[in-house]
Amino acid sequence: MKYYLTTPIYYVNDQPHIGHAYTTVVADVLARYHRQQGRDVFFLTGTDEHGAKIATSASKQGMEPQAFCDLNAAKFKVAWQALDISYDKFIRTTDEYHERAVIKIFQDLYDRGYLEEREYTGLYCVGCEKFLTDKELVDGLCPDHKQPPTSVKEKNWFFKLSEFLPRVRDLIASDEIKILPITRKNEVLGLIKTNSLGDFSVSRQKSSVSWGVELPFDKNQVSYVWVDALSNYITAVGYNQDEAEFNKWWPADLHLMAQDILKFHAVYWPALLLALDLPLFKTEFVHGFFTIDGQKMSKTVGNVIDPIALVEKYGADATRYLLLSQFPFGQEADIKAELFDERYTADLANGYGNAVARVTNLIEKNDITVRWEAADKEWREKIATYYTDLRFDLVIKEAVARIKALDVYINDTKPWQQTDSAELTSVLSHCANELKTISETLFPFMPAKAAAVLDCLNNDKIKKGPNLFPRLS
């Protein structure tokens, strides 16, 4: 059974930050869980590398766009390596195979009659790489970049979205395409109902934007961001290259993303797939933004958190755990940086780490041969339900509760005072079985630490486990 999941491809103009890390760690936890259950998993992430903003940024640094992209894409790879992200493929939209496939997609859309050249006048924000309406402006400025958009008048190729909107609406309403959580589904249906979505530009004149994929039927135009970017989800798994590989993985089981790209993924993407006569993805989960200590993440405020800095302080596994333990996935929420230390100490150093040390030390000291029990089926079913609902916080909550229950059990049974060898074996076997279940549960979140514990428990003679979570200095 296959499971194909994706993160958004991150804009290469950005430095990797905690927002990127959050979505990517979620995807990695899911990938590791599904592999743990014996499924064949393909986990895709990558970078979005074309557009005017890239060319402008490269020019400011005295670099060619490709060299600029190479430099910044590498930073994402370094960050994901630091966080122990187990992606199966890292796609870049400047990859040659991807660009070839984008050319084919444009030609197919053109040949099928879904592209039309029109003159367009609009307000374009380079920072957003999109056209804005007057209603979207705040005091004449882009609400995100606080800059006035540029008035643009040019001939572009438009995708006939209007021909597909009724079908897209019905697919979402019937949950043939699942948009989660339901508030996001309703948001998309509301957008379609208000008739605020029209045909959209899929190209820009080379004279305005030179850094992009040249259209095969119009050498004066290059691909505009969304056809190029969205198609990564199919090009990464063999579209236009390997039909068997493509049929193996597509459609995607889950697209993960933040709320700012909801419209493009929930409306534009299924419409493009319908136009290309390709199977539709199954589910999109759209999470909210979060603030840092009550403030919007901003370079100006100085609260942009570098995930590598977190890894340097807490270690990769603890950082992953801390990112996903503060609030339910999907909600708009506030990350309180001061709680990282508190949670690290309570849950990891004094919780899981201490339980590992106590149990393995008692087993080694008493030379116990553990009696292993059958897997806890009811527990596994409960955890599976949480994963289906993407409630990672509840998986963590259940694991923490089980660690605390194990600690209480040890204190109540006092194995260090036990003189009956059979009873001592029974008590410590129960402790070892609990520790195994807890470690298997935490493995997707903390793969290195949990694997070290499981390796320790799998030895014929169990010895005291390693110091998993050193005290913070």
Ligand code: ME8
The other form holds:
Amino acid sequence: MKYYLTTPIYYVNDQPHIGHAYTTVVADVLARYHRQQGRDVFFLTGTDEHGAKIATSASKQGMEPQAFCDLNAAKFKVAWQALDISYDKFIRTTDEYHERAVIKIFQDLYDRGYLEEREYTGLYCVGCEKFLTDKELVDGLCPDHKQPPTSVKEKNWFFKLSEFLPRVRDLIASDEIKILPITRKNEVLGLIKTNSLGDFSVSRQKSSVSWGVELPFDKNQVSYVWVDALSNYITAVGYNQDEAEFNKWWPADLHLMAQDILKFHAVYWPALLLALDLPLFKTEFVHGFFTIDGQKMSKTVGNVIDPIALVEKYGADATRYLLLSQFPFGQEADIKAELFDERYTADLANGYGNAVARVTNLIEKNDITVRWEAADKEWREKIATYYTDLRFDLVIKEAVARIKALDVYINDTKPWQQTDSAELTSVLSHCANELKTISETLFPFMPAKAAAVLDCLNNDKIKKGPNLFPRLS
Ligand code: ME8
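For comparison with the form predicted alone, kindly provide the form predicted together with the ligand.
Okay, now the whole complex, with that chain kicking things off.
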């Protein structure tokens, strides 16, 4: 069975931060879990590189847009490598095959009569890459970027979204396309109901924004970022290039993102797919935005966390674990940096790491040949339901409880006092089986550490395992 999942493609106007890392780690945990279950997985991530925001950032650095994109896209790749992200493909919207497909998409939308040229006047926030209404402004400024929007008056091509809205609404309401969690589904349905979603502009005049894909039917216009960006999900898997590949992977099983881009993914994207007469994605899961120590993450506040700094301190595996264990996936929450140290020490150094050291040490000392048991099916099924609901925090919680129970078992059975060798083999075999189940469960979160434990257990003569989680200095 195939499983195709995606992260948003991130803007390359800056380097990756902990917010990007969070969604990407979540996707990686899912990808690794589904591969572990024997599924054929395609995990896509990448970067969103066109538009005014990128062009402006590039010129501030005195760089050409393409060179600037190359530089920053590379930073995302470095971060994902540091976090041991096992993506199958990294798409960049400046990739030639993607640009070619975007041209085809525009031509199709045009030929099908879904694009219309209109005069547009509006307030545009470059930071958001979207038009804002007067109501959205706070003291005349964009509430997110604290910048005055630019007044834009130009001829643009519009996508006739209104023609598709009733169908999109029905598809969402009937769960034919699933928007999860349910609060987000209701939010989108509410948004559609307000009638505030009009036809939207899909191009910009070249004279005002030149960094984009030129429209095939109007050389004076370039594509506006969202059609270009959203279509990455199909162009990455062979759309307009390799039909067999495309039919194998599309529709996507899961698009992951945070609430900031819900409207584009839950309304614009299905409408575009309908317009192109393509199958619809199956599920979108929308997680909350988190704050850092109670504050919105921002350069001015100075609380932007660099994922590479976390990896340097805790290692890749622990960073992944710490990110996902802080709060239930989906909720809007606060990341408390000081909790990372606490959790690292309690769950990893004193918890999992210590259990591995204790058990493998006792097995080596007593020269035990472990009797392996059949897999714990009931446990696997329980974990599978957590994955269905994307409750990573519960997978972690259960694993931590099982580590604690193993610790209690060792304290109670006191293998170091045991003189009966059959009994000792039985007790330590139980411990080894427990470690195996726990490590298999933790593998998607901590692939290198869990694999090291599984390798160690896989030997005929088990030796004391590695020091998995050194104490923090
Ligand atoms: O929106 N909390 O790119 P982007 C949680 N290029 N997640 C966060 C976060 C936070 N504080 N900050 C960022 C774009 N994220 C477009 C997407 S897709 C076709 C185009 C994560 O660089 C989260 O996944 O602004 C969010 O949706 C994404 O980064 C936005 O990344």
